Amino acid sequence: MPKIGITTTVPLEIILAAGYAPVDLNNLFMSRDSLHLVHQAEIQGFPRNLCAWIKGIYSVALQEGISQMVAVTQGDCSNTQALIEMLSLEGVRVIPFAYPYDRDEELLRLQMERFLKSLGCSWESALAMKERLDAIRLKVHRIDRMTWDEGVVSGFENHYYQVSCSDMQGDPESFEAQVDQFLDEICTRERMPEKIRLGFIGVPPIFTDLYSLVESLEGRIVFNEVQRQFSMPACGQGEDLVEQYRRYTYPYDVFARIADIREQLAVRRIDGLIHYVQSFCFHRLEDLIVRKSINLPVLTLEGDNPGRIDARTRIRIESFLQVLKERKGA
């Protein structure tokens, strides 16, 4: 199947029903020599004070030979427009897609109709694909529940399976087999030890060892906010494709995200929050709103280049967990 690159979650059903294999360039970037990819983009002239994800996506798209990609021009990264213009100079076909800020149903439907037309796909085929993907998503939701309720899934495993829902690793059948195997494996696990239950909000971390570090300090991340949204947690309730992507919180205003976060903090009995922000990203400003809206201790971590957590950030995480333990009497 020909590949289509994506830079964030888009209606996956349309890409697959049209006969293409979606490739989430964020996930691909992190699976390669990611720091080298960032440096490659800087050699090409990308500025130092630009988000590392943008530089990594640019380099990995060229390295992978991506010839067409979907660019979300509203509802994701403010640097996407310049990124796609750079890639179009390299001969990449760009298919624009925009999430309306106010979740307007009519505008979102129009965007999907344009998307369908650009890939030569019908509504009927896309809806049939949604039914197929929802069956896999429901299995990933089970993994999520077994993370916070039964305590048998690590924070990283929870992150991995949910973040993979953005493109189903380009092959839903193979991804489902991997999910099934994992579900079989965790059925026999014993509950993991934990003194502190954490939530992780914001874009997925560029750090490679955050989850293992937290668990080495007797904490456990039982809520990955944006990754959970990639798995469409409200799917499978008879909604159509437009409604499914209206319920998806990430591309719209921050307040719908906060409502979802508050609900999950209570359900999952979370002691504190890590808010991850990426250097040079406009989402950094949302930290002020989060702190005014969430009545729990919040540790804001800022990452720049991919790699292991630096010493200063490690000390901040250790101190945060120590404070939470004392607060909880753990």
Second form
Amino acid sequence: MPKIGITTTVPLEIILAAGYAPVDLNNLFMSRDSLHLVHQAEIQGFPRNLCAWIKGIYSVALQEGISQMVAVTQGDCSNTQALIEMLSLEGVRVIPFAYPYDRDEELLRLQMERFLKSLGCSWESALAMKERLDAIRLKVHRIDRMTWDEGVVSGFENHYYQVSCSDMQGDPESFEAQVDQFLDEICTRERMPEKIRLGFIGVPPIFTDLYSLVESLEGRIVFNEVQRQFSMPACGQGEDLVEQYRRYTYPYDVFARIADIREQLAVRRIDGLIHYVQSFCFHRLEDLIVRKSINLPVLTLEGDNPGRIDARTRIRIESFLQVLKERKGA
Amino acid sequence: MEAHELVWGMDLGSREVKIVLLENGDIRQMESHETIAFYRACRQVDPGKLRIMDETIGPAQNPCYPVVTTGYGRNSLTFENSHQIPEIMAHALGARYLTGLSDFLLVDIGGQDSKVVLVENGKVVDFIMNDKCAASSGRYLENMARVLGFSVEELGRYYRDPVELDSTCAIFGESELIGKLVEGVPLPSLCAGVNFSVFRRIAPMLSRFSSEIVVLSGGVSRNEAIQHIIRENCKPRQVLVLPHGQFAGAIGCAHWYTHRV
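Could you drop in the structure for the form predicted together with the partner chain? We only have the form predicted on its own so far.
Below: every chain and molecule of the assembly, starting with the one above.
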């Protein structure tokens, strides 16, 4: 199947129903020699003070010979828009898509219709694909539940399956087989020990060892906010495709995200929150809103380049877990 | 507590290594070493592990006493009877020991990190640390003092008529300062501007928490101008400057051992 690169979650159903394989370039970037990819873009002239995801995606798209990409012109960042313009200079076909800021149903429907048309797909086949993907998503929701409720899934495993829902690894059948195998494996596991239950909010981390570090300090991340959104947590209730992507919180204003976060913090009995922000990202500013809206200790972590956690970030994580243990009397 | 209990506390910071020896909770010895010189006095034994080979340095004199470490290098030193504790905990314990208080807001400005820690009923309830930039830290003050040809102590005496400095970057602040020198701004105003820019970086962290008492620690707490600026801007809160404030983390380490459960 020909590939279509994506940089954030877009209606996956339409890409797959049109006979293309979606490739989330964020995931691809993290599965390669990520730091090298960032350096390659810097050699091409990408500034040092620019988000590393943008640089990594640029290099990995060229390296993998991605010839078409969805450009999310609203609902993601302006750096992504410029990145795709850079790639179009290299001959990449650009398919625009925009999430309306106020989640206007008509505007979103119009965007989807244009998206269907540009890929030569019908509503019927896209809806049939939604039904197929929802069946897989519901299995991933079970993995999520087995993370926070039954305590048999590690923070990283949870992150991995949720984040993979953004493109179903380009092949829903083999992804589903992987999910099935994992569900079989975990049903015999014992509950994992934990003293502190953490939530992780913000874009997925660029650090490679955050989850294992937290677990080595007797904490466990039992809520991955944006990754969970990739699995469309509110799907499978008879909603149509437009409504599904209106419920998806990430591309709209921060307040819908906050409402979702607050609800999950209570349900999952979270002791403290890690707010991850990427260096040079506009989401950094939303930290102020998060802190004003959430009545739990919040640790803001800033990541720049891909790789293991640096000493200064480690000091902050250790201290945060220590404070939470004292608060909890653990 | 056992009779004549002796404990080493070490804060292995980014600019200085601070070492104290506590005997039955009283300070018996305090020393500080420049970080790089300290690590040079250690010999690499195994990859990632260091042993102090210079016998004039703290725990090497009496290696049989327990050692508690914190700071960036806390995991790298090898001792028979050693413990590591998180940095925020060490500083909060040190401040409690040095003030006898249970409720306060600790403002620690160190070599490259600044932290504001809220302590209630003797426990840390929340904290915030500076972002990735080393501005508003001791390193920035050292750089600026060097550019102006002052010692750090001299720089720390000026707070009147501060010149407006836009960049508090520990590196790029240098060219801005030279620009102001060329414009003919008097040196005392430049020094005051440098000190004021440290406060401006700390102020948003301070405003996040309310506490009647603000306790200053860390090497930068010795800067008299910054003490003055914080006092002027923290009214009506009471501002205390810790004696031996740069040793608060090391003292907290030893104190932790003495009072561990």
